[in-house]
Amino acid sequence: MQHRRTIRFLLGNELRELTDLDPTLTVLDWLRGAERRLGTKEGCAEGDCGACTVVVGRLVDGVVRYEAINACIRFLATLDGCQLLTVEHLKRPDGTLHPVQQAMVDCHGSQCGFCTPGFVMSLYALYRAEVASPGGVPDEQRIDDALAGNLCRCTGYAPIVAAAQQLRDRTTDHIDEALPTVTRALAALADDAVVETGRDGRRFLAPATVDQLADLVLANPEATIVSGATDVGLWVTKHQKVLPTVIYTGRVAGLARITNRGDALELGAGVTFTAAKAALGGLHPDLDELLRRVGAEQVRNAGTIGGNIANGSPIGDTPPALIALGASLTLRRGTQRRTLPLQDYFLAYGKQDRQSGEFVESVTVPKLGQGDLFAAYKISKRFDQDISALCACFLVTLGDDGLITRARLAYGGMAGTPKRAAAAEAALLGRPWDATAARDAKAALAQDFTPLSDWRASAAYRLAVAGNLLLKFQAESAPGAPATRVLVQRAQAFKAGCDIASRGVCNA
């Protein structure tokens, strides 16, 4: 394998070539320390507050795509081949403010100002994705989604939302003038070499192909595999962990593919939550909504489906849904691959069925078929950007006679791993999908789970809610059932002056 020992990327329109980097040096620390770009702030150092938000441009199919990310937990070396934009890049050389910045001024969207650069960059990413594209007019819910990862203690958000709404009439962007040059520069930076850097005996490795990745993981089985670093980044910033070897998957284009297999979707392990939402959301509206509530936009742009599975967290948002759908996992070790049901990958808390030198390559998700009823529910203290206290995802299949032929009831937050409720499933098979069957399945959950109490929820609460969600599922999905789920759009909530606007959608 050919190795390149220089990290290359664009800071604005200027080329940066860096060697001998600390493998876990964050974008935020480099910007503030080496570059003295002080507009990017540190608030939480864990990807929650958005004060550190920057925008990264990546060349995809010949087009530069811009996305907001959290600089505080993103490792600098992962920017190889990208363009990095900070708040300092938005104004013109003559000092004229960018339309995003001017809208914030006009709408009085800043008070103390600490969080303002992060908001500006989130709005700029929204501007690039929606406003500057033909016909792009984001509604209030889309604006709220774009800003959900940015916290402000001063403004109450309404002036910032107003600034975002003003962008619909401001479509001039001087950064576009340099876009052809940036596109050519990023194309010139692309290669198939393994990027390697490091310091003090620690290494960062970034392969460009799946085969290179397989060889590197096999040769470095102790390495920490990183995709978006939305989890691993906190190991460094909060737990002060020292990672001897980091293998980054973000340059491996093959891991970002989504393939329609006819009766199933195959998602590479490197597919981000943002990309997965577009694909899986087409299978069922609840999948779209569940993925909309994974972290915030900055997290969804960086975090991956494979990472959410591979880390084995019992409260990861995607495994319960994928288990309920009957997903299977492909793992690779060197040139060898093996496939197993996703539910079998999780062995115990902190332990997964992954051999030394093996990595998650893809997940295959069956599509819903005739007679399939599906629902996904996330229970958390906040609607936006919160970890689940409980996640419940259900699939029930009805035969032509109306009897249940298949039941897959998967929960997160109820055990040391994401887990199916075998006793509750057995209580449903062969019966009509009615309230009596749902109540019997609810009673059987006590055989399936002995949940723990923690600061997110008590054991009694978790068990009660797990059962009540089964009743809710039956009430919503039984043949002939009336509509029971009331969705309140954010725009309506704002107009009504309702405090639900801060949470977005109320599932009543």
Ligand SMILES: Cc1cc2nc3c(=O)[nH]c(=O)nc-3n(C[C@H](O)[C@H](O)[C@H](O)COP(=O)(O)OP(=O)(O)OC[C@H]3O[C@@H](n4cnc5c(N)ncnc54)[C@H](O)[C@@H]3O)c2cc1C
Contents of the next structure:
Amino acid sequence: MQHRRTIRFLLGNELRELTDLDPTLTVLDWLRGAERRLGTKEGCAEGDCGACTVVVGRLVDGVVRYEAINACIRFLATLDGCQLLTVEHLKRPDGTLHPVQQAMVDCHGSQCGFCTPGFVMSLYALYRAEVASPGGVPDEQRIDDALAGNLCRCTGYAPIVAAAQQLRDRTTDHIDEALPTVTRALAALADDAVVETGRDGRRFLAPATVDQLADLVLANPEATIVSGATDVGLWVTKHQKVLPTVIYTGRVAGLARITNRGDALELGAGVTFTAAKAALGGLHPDLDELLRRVGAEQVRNAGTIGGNIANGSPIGDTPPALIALGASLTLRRGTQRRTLPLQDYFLAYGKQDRQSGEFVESVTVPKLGQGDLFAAYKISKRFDQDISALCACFLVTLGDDGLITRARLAYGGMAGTPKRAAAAEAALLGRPWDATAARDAKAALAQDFTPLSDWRASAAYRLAVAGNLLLKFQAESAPGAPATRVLVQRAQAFKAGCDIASRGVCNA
Ligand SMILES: Cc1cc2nc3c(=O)[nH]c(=O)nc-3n(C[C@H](O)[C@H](O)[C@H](O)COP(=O)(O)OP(=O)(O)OC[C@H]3O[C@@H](n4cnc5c(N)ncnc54)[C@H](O)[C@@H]3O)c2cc1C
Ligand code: FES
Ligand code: FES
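Show the same protein again, this time as the form predicted in complex with the ligand rather than the form predicted alone.
Entire complex below, previous chain first.
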């Protein structure tokens, strides 16, 4: 295996080549400490406030794709092969403000200014992605989504949203002008070597292929695998954890692949929430909505499906949905692979069926078939960027005679692991999908779960809501049921005075 000991990336258009890096030095600390670029701010250091938002460009199929991320929880060495843009890069060399900066000025989008660079970078990412053609304008929902990961304590959001709406006519900016050069430079940086850096006996390893990853994980079974670092970053910034060896998966293109297998989608472990949203959202609109509510854009651009499964969290949002759909997980150890039903991976709180030297390679998600009814619900205190108190995902299959032939009811937040409700499922089989069946299943949930009380929700609340969501699912999905759920933009719903349920749904 060929190793390269220099981390190479573009800061703006300038090549940076760094050696002997602290494996968990964050992008934010490097920018503010080593580079003295003080535009990028630290608010929370845990991915919540967006003050540290930067934009990272990386080559995908020969095209530079730009995405907003949180610099506070991203390790610098993971930027190998990328372009890093900070707020300092936006104005032209002659001092002319970038259109997103000018829009913020024109709309009075800033007061104390602490959050402003982060908002500007989120707006810049939106400008790049959405305002692609003259006259193009992102809708309110898209603007809300782009800004949901940025918090402001003093200006209020209306002027900032107004600034986003002002970006209708996208003009060519100086970053566009440099794009051909940047594309060539990034292509020249790409190679198949294992990138290695470190200091003080600690190591950072970034393989480029799945085989290299498999060899490295097998040879270093004690290493911490890092994908998007949206969990691991916080171990470092909040828990001051020292990680002796880090193996980063983000350079492995083969792990970020989504393959359509006809009756199923196979998602590599390195598929980000953003990429998964586009793919899984095509299977059912609730999956699109569920993924839209994982973290905020900065988190979704970094966090991966593999990380969401591998961390074994009882309140991760994708496992309940994938379990309800009947997904299977492929783990790899060296050259050996094994596949198991996803639900069997979660053994107990903090304990997963992963052997030493093994890693999560992919998850295969069956598509919905004839007679399948599906719904996914996320209940959290705050609509955006909040961890679930409860996540409920249901699949019920009806036979030609209208009777239930299959029930997969999966919950997060109800036990120490994401878990199916076996007794409730049994209460449904062989019956018509009606309110009586749903009520019986709701009653059976008490045999399935003894949820905990914590600051997100009490045990009684969790059990009540878990059952009520079953009733809601039945009411919404029973054959011939009138449409009760109208997905609306949150802003419109507020204007209409609707009582918005936690998933942005207005029951009209
Ligand atoms: C502000 C914020 C909001 C969030 N909101 C949500 C939310 O709404 N819903 C939600 O579900 N989560 C949320 N999270 C948590 C986090 O984004 C997810 O758990 C994410 O899926 C973790 O993926 P990652 O790629 O960042 O994993 P990492 O942080 O890189 O790793 C997480 C764990 O998985 C292991 N791991 C990673 N990849 C592999 C692999 N291929 N094989 C084996 N082990 C692996 C790591 O060693 C580590 O133990 C949030 C996080 C933040 C910071
Ligand atoms: S400092 Fe708050 S998200 Fe990074
Ligand atoms: S302008 Fe002060 S925090 Fe946003």
